[in-house]
Amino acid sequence: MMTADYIAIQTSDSNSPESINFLNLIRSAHRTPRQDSPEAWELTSFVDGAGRFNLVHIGYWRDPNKHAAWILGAPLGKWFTSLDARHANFGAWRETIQVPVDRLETIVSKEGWSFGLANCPMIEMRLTTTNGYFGAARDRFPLSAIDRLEAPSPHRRRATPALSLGRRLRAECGHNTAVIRSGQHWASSLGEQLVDYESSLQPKLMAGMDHLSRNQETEGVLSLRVMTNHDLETFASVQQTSVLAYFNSLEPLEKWAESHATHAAIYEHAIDKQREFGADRQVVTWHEVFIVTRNSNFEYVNCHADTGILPFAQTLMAVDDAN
């Protein structure tokens, strides 16, 4: 079973006194690792589409009991379990996505790189000819062979808004959905192929973004951040982004990318630049893909309604904080 774990902060402005105590928490946590600490881990940020400053804690396990036992007793993971949102002066949310390895696939452009979960130890990326052709994605997932990985219900709004303010809520997406988070590292880049980046393949890679964000309904998009990753030591921002998407499942993640015109203006550059550059591509971009199960555990701590999946969470439960 692979573990991505995201625990975030919800607040005013990045440099709001709760964000500076999530840093300092994440900090600590860090500093003298468990036996169950993450085996990779990033710090991300994002604004969201009501103007909150996002801070993101993302963890990777490869054992699940592990990850149990940091929730459980590391102090970011109890900090999260503890919060009583009825006295929050600020919103925080857990998104725990934890699937069997036939249920999962991960790619990167560029060989000798490895991001998000390929940073666990034991994790070996090698090269594939299962790529370069729409359902591509789909043929890397071994459970693909014997499974349509369909949702069994159809993607809809929810008739009323999850309010959690003052509440924690917990929400279940439905049964197949896609999570993908897509990256892009350009640290590396100098002169034409920075400008190149910058000035073209972001703008276009925002573009498609943009579309999906306004589409949801249409689009079977569940939620989209954009965000941005932040240095481990020095937490300073980074020339490296990752969107986070989750997909009602993976067909109209897979819609889009063949035959949308914002993701062929993104395929169609990035193909002219490796063809380009071929080896000397200093742009490296990746994706990781999970296909989740309904049991997947995601909670919202005195968030506003439009956070993550509660749009269109399809069960919701409110728990006790008084437990």
The other form holds:
2 protein chains.
Amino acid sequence: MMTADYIAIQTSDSNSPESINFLNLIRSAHRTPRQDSPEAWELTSFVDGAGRFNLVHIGYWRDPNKHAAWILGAPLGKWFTSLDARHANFGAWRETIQVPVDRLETIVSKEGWSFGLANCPMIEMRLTTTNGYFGAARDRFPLSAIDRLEAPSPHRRRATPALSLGRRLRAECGHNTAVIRSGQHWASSLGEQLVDYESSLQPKLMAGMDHLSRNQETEGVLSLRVMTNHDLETFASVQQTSVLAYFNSLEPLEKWAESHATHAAIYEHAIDKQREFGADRQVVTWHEVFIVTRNSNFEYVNCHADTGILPFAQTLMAVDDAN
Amino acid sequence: MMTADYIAIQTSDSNSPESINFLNLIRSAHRTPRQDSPEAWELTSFVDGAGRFNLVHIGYWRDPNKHAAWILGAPLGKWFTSLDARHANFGAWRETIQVPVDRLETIVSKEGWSFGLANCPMIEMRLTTTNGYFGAARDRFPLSAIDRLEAPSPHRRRATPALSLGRRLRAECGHNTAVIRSGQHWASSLGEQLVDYESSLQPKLMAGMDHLSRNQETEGVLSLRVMTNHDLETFASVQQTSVLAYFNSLEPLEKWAESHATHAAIYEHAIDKQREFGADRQVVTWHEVFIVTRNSNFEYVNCHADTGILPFAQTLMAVDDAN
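Let's see the other form, the form predicted together with another copy of the chain, since the form predicted on its own is already up.
Now the full complex is given, and it begins with the chain already shown.
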């Protein structure tokens, strides 16, 4: 079981006392690593559609036992579990992605680089020829050899927004929901390549994300966040971004990639530059995709109703109210 | 992903109109099989500790996609989903066990027989020598080669009973909870062997189950039900039972099996009779054990507070209240 656990705070802005507290909690947690600490971790942030600032700690584990122990015993896990939704003056959320290894695939554009889950120790990236054609991502899932990875029913937008403020809610996604984290790293790019990324590829990427965000129902998107990475020592933002998106299944993600002009623009530009610069290309792109089974590992504490998969959850559950 | 899905009704007795309705639903469902119908299914019943009669439909699937489609589309799945907890005059529950194949093991005492999940088509039982010693069950899990299958924290009895009547609750179990279904089939036994089973082995088995039920906290037992099988055509009870039990992890199950007098009595008797009758032994015993990851696939609709894992759930969630 491979695990990605997103723990986040949702506040007014990056300078709010709650944001500072959250950063201090992260700083002290990673200063004294535990045996069960994440094997790789990142810090990202983004402003969501409601204008709220979200600061996100991402932890990756190859060992699900360590992950479970960390959530129960480490300060960040305990902090999240002990939040009182009724009296919190900020929002917090946790989304845990956990799959057997045959339900994930990851790829990176440049040899010697790794991101996300692949940053865990003992994970080796190898050269592949299963890329560069439509359907390659699907083919990279070992499970796709015997499973079409279809979702039994679409996630539909809920008729009324979730009553999420002042409450701790769990949201459930359906079988075979696809979770993609797609990343861009241009901190090593200079001159012509830096200009090309910022003035051409990045705007094309953002046009694509904007299209998906504005058409969630028709594109099968449950949630989409464009996150900026932060340096793990200084917490300053860096020239690295990633898009965390949930799709109803792999199929709508493939359909967008195969047929929509916004993806064609991104894809063709990236391939052109890869051809032009070859091994000297400085911009590095990557992604990881997880196909999850039905689960309720999406928890929202005093968050606004458009947070994460809340608007499209197949089932909503109130944690506090049951106790 | 291998799936066992338990869907049950909880009423006053076997002749209640609700029990009859449930049986009719099952009868009509299996008269017109669907493409996504369970690949193996059983009907069992038991009277629980609160004196309520529980009638249980057990479905097994090798294909998680068919299982997901069946829950959404088949009459029994739809029936459970659409129950109104506030106005139901009976209880109903659903417990779904779903694991990758390396998190399960099953064994049967007699060649040519299969039970439970192993009754699905294309599942072949092979002779094994990984048995007959303490620790063999653990060794039969492929995952045990690289994982100690430990639970990060014990399930404790909740301080106050769940407010479960009139509500639809979800209960969550912790990482590496062990689910055992341990079965006994003596319908083919005659004469001496029948007498021996009913007058000697069965009482020893029941003494062991009684011990575990009375000492749930110290024995690490979250739930234990002794179920009787019913014929799938006539629905009459048959000479076949099974115990469905949830343990905090594999370890307390092993500890009881290795060290407690009640298990020693069962084990020694069964081995004696195996030696005595060899291939002619008519009583067949079997079990299947699943080690699940943290999940909330335990749902209780208007059930009493001692149903299933409700008393030991690590998290309780109210489904209706969130919507």
